[in-house]
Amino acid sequence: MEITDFFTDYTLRTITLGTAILGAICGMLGSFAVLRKQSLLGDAISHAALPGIALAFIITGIKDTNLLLIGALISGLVGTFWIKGIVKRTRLKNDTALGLILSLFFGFGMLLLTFIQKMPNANQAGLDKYLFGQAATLVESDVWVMAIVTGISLMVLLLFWKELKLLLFDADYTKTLGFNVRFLDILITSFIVLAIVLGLQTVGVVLMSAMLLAPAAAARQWTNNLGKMIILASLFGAFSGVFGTAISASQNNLSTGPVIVLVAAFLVVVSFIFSPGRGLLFREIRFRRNRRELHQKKTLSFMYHIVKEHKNISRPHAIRILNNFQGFTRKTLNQLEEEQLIAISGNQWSMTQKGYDQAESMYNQFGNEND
């Protein structure tokens, strides 16, 4: 495969340009899901759909692509709309009236499927693929659909920044300003359904809420902002489409929509290390160094009670007398020659002006917080 291909070959074109608006759309939708603490949730919307698809095609009795996301959007709403009754009407939690409904509509799901097997109708074969998804499957008019949403989508999002910016952060409090909280509730959860579905085509119902999560997961590493976090959710998600798209072409026998899910999980592997803010590796390199100056300034304070003994600070004194000193290591003496604190002659140190001064400060400093 060369880059060329994206331009010259329909089938690849299209299938990239969908997925990389899918994976815009999950990215800006899912920053919403995984910062009210709904992370299954499109787990239990992706399974939800499997028998309104299934339903969609026993009644029409036609396999038709728009027919059957309309039946996997009303069967995911409704499933939506389960739990959250669910979680007003009884003393269940909101984990268990997802794990509960996802088990429930998949369950249902797939014995529907099972019966469609067994229907005495050619067209039944196929629905299977909206398990795992079937990228190549796609064609222009389900792009322009795709695209179309996620327009719809940006311009909802721009047009209620504040409230869901209130909801996200402080449900209560947006209430007592006046506005609607059910409205606002409903209208976020109605385009995370329509997102989910848009993807089941292409990721399938299994691999749905990875796509919709690992993009804002990974984008909640960088950034503490909203907006910024939607717009590098929406780049990951993107970026995953097009790259996934790209090494499943590149490949024999290789799924789109698994390839797809597997570099966005990368994306979120990486966030979480390589992140400054919160990632592994800095969050390591700041701990090392907060450990290397505390045991530094508890060797500096240590000494300056030695040193204000006597007149003269600079007067040497032996490395040995430290050995009773619970945090002292030759390394942590070694930094403090570095910083020109000490000086050290052979087995003997004192300490300069300069350390002087800044033990004295910091002895200063915790005494006047203690008082």
Second form
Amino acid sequence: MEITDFFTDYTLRTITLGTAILGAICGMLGSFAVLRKQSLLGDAISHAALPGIALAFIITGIKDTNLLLIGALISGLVGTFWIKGIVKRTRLKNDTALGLILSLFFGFGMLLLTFIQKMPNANQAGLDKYLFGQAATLVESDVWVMAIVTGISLMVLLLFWKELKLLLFDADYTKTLGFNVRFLDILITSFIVLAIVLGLQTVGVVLMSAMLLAPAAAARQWTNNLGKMIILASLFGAFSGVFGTAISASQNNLSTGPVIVLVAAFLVVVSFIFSPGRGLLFREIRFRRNRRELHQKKTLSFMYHIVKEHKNISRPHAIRILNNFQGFTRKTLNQLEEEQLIAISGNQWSMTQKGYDQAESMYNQFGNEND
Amino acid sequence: MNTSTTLPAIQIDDLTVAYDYKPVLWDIDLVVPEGVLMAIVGPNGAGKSTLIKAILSIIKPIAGSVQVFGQPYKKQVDKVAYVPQKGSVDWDFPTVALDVVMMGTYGSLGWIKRPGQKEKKRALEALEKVGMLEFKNRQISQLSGGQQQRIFLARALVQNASIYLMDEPFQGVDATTEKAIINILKELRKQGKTLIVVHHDLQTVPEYFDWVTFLNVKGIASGPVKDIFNDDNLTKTYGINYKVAVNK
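Having displayed the form predicted alone, please output the structure of the form predicted in complex with the partner chain.
Every component of the complex follows; first up is the chain already shown.
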């Protein structure tokens, strides 16, 4: 497999384009799911879609992708609004409702799949590919459907940008301003269901929620701007699609869906560690730097209290007196000396004018904050 | 102008709200005259927040009606501004202070239309009023609790409403912020606005407010602070023998 094959091989080009578009729409709409704290909704929706696929086949007897996906869309929507209904009408919490619908629909779907396997229909094989997806089955018309849905959802997003942002941040407030929150909720949820259903063929029921969440979770780490986050999530999703397809194409037997999900998950891990604002690495670095500075300040302020009692601020004192009263490290003293805040000679230290000024201003600063 | 002064800002009749079987508000009748600065006081679980949410149609009552200047809330959306509890939103949302304040202009813009320079100017003015102008580009999770409260207040100010409903605006803020907020509220009242504030600190009621409503699932009493803010009503509301030094 050569890199040029991506541009010459028709099938591969179709699959790559398809997974890229899928990744983009999932990243875009997944951002909404993540920010609304509905991360698990995607998982429930994708599992709830399975019986729809099976029923569509049982009723029509045809294994046409679009027909099966319409079945998936219907049962996905039914599952979603059952979840919302359960939360609204019973005392069950969101996570319980999600788990309930997920297992109920998925169990029913699996039951139907085994039923179909026993049916005397030569056409039956291959429905189980929707469990883990099979990108190789993507054809040009599938990609077109994905592209059109992505275009529509992008337009809706831009059109209702203001309202959707408001809904994400403060739903009650949105209501008080006179906006129809129910409409906005149904709108955004329907598009999330649509995106999930589009991905079932490629990534499958089981792993679909990762496609929705991973790019958004990764993107959140890099920016504090909603618009940028959504763009970044789309790019991460598209990258996962392209890169995942490339890996699976170059390693002949790897199935595409799981590889795409792993690439997306890898992006999440990288983002959680290396993002400058929120990443673990920089947080640890900041933490250590703060602790070091705090140590220095503590020692300096203690010295200041000693020095303050004497007329000559540069009068040497024994290092031992620090030791007796206050934990300090040789390292801290060296750092203070390096910054020319103190001078050390033998077993004695003395404060410089610079050190005295800094300690004094430190106290003034604290004093001001208390005012 | 004359017609509006005859109508109360808010009139509530027989309002009952229940979550499941438990009534949270029971048969509330309440009239809030225009131009008062009113505290709603009552113990935890008295239904104070629920009352505000019911006025705003966020919660659907099982019985009763709420009228805002003689009409249902839906028709008076532009006359009412809401300051929710600070803890009701996730402050880790990816946006900056100015953007949150701009949200106050969304209602007057209506569907689809985006805020422009005019709206931005209004938002900046509101930020200045609450003393938060220098934080306009600060990520909202980096703001202190008091600053977040001021941002919410600024968002409501931008709405330029006639009635302000506030759910515990003094919760978890320091003395400086509390002073700043109450000064803004008093200024709003001077402009003839009506303010309804869920309040917890009974000591400051006579100093801050001129009107008070005692609430404990049922409405206990409502009227001018100087007339009804007394040990009798406090005891009725809080159920224990309450003694508060009231300046009479």
